[in-house]
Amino acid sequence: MTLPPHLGIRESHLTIGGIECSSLADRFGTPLYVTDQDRIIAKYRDYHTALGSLYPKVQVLYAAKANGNLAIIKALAREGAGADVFSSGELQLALAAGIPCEKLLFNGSSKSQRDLRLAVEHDIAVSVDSLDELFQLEQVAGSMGRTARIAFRVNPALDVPTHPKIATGLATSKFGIAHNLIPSAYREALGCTHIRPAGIHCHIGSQILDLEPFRKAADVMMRIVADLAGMGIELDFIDLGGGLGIPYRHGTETAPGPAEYAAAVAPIIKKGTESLGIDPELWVEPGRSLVADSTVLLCRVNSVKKAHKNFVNVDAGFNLLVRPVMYNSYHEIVLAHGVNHIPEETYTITGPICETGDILASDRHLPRIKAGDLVAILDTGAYGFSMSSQYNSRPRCAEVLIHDGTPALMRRAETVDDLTATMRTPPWLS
């Protein structure tokens, strides 16, 4: 197995950010998410440098849905990152982290009146997903005596090689407006009194390991931008979204990095904008590829059971990592105190949730495992804690951030009191 540079092996023990995982588990308890901040920042800089070398005006927006911890957003904000936000909650987290309003895009296909008012109040660009939303935004902005900056979200009708549940640019997707209808949508926007078209936006999916769909999306976008330029619309930004995947199967799977991605899309945007005599910013929205491999989920083995399979029962289940159940996704799993020990058994790793499907990994060849051992699930920084739940009334675990060799809590573990804090007893039950 090939480990990313922030993970290491010291006398058979897995380390992250130079610290042994076993010592982190002993100190902070398990289950435990552990994230290396320096890895995230290195990835961000890779994106900014690669795109900036090929296009003069670049803004990297972090897809906050991937991991919404305030500490991570703050670390990226200090580097100059913007954010793609998908709710009022994510918007307020981004503002609290110090991201300027002009570096935010409020995305989503189903925004409430409260969402729209919040965006207009802070002069945050809105990725408009339908004409209905456009007209609602016009009314909201008018009632506030403001002008809303918008970008229509383009559905480019591209089939991409990824899980169907995270392919967002399909013709049948709930997201965006069909690419052939976008010019007429902008004409509607021009007819509004309180709307200013400021950009154009698309996002074709997630965990994409092939560059060709990104090239095609860039081509579609530039054809539309040319039509808009002919209508006299001056765009501040062209947002290509995110979606670049990572190699979850270490050693057998590969993925293009920021440099390859930039080489695929930036020349298309540059050639198109230069031919039109315009100079909008190029925006991109990486999420998974920024944060996924920065994090491990540490789990303690509760018991080992020999049945029709060898089951390793750990203290984290799909309440903390739903991706294997929801997407049938693969995560590497290692014995944290025996990473390079010889595999002896085939195990299926299961969680404590009262569901047959609570399986984190099936049929993995690993060193011999016993109760009390520590296992590490790799590449859990994206859509791990952010998609977690309190199912079975299980409080969610702590999160630790490591920077320059120093670990600190960035979220304490929940307690049962946290589970009941928002509950109220109706008077007839008092």
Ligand code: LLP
Second form
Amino acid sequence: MTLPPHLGIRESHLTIGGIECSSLADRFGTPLYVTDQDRIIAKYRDYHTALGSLYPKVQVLYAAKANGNLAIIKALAREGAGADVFSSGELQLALAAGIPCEKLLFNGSSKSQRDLRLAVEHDIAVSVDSLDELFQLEQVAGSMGRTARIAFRVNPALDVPTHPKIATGLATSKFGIAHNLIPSAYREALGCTHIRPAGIHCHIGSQILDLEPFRKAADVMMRIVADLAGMGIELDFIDLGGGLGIPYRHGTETAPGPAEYAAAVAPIIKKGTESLGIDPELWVEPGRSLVADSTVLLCRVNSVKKAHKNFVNVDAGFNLLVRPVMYNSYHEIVLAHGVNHIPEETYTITGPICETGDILASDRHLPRIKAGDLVAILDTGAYGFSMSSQYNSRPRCAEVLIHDGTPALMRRAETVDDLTATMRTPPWLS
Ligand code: LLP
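Right, and the form predicted in complex with the named molecule of this protein, after the form predicted alone?
To see the whole picture, the full complex is given below, headed by that same chain.
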């Protein structure tokens, strides 16, 4: 198994950011998400440098849904990152983290009036997903005496090689406006009094390991941008979305990095904009490829059971990591204090949730495991904690951030009091 540079092995013990996972588990308790901040920042810089070397004006917007911890958004904000926000909550977190409004894009296919008002109030560009939303935004902005900056979300009708639940630019998917209808949508926008077309946006899906769909999407976007230029619309930004995948299967899977991604898309945008004599900013919205491999989820083994299979029952399940259950996704699992030990058994790692499907990993060849051992689930920084739940009334676990060899809590563990804090007793039960 190959490990990324922030993970290491010291006398068979897994380390993250130079610290032994077992000492982090002893100090902070389990289950525990542990994230290496410096890894995220290195990835952000890779993106910015790679795109910036091929295109003059670049903005990397972190897709805050991947991991919404304020500390992570703050660390990225300090580097100059913007953010793709998909809800009023993410928008408020991005502002709280110090990201300037002009570096935000408010995405989403189902925004409420309250969402639209919040965007207009802060002059945040809105990715508009339908004509219905456009006309609602026109009304909202008008009622506030403001102008809303918009980008239409293009549906490029592209089949992408990824899990069907996370392909977002298919002709059949719920997102965006069909690419052939986009020029007429901008024409509608020009007819509005309180709307200013500022950009154009697409996002074709997630965990994409092939660069070809990104090239195709960039081509579609440039064709539309040319049409818009012909209509006299000059855009401030072209946003290609996120979607670059990571190699979850260490040693056997490979993935293009930010440099290869930049080399695939930036020249298409550069050539197209130069030939049109325009100079919009190039925006991208990576989530997973910035944060996924920065994080391990540490779980304690509660018990081991030989039955139909060898079950290893750990203290985290799909309440804390839903990806394996939801997308059948693969995450490497290691015995944190015996990474180099010889695999002797085939284990299925199961969580504590009251569902047969609560399986984090099936049939993994691992060193012998016993109750009390610590296992680490790798590459859990994206869509891990951010998709967690309190199912089975399990308080969510803590998150630790490491920077420069120093670990600190970035989220305390919830308690049962946190679960009941929002509950109310109806009068007839008190
Ligand atoms: N921009 C937009 C508009 C998005 O909808 C997304 C992700 C991104 C950017 C970031 O995409 P990324 O670079 O992270 O691939 N929960 C799923 C992934 C869902 C992605 C949703 N949209 C998973 O765990 O695989």
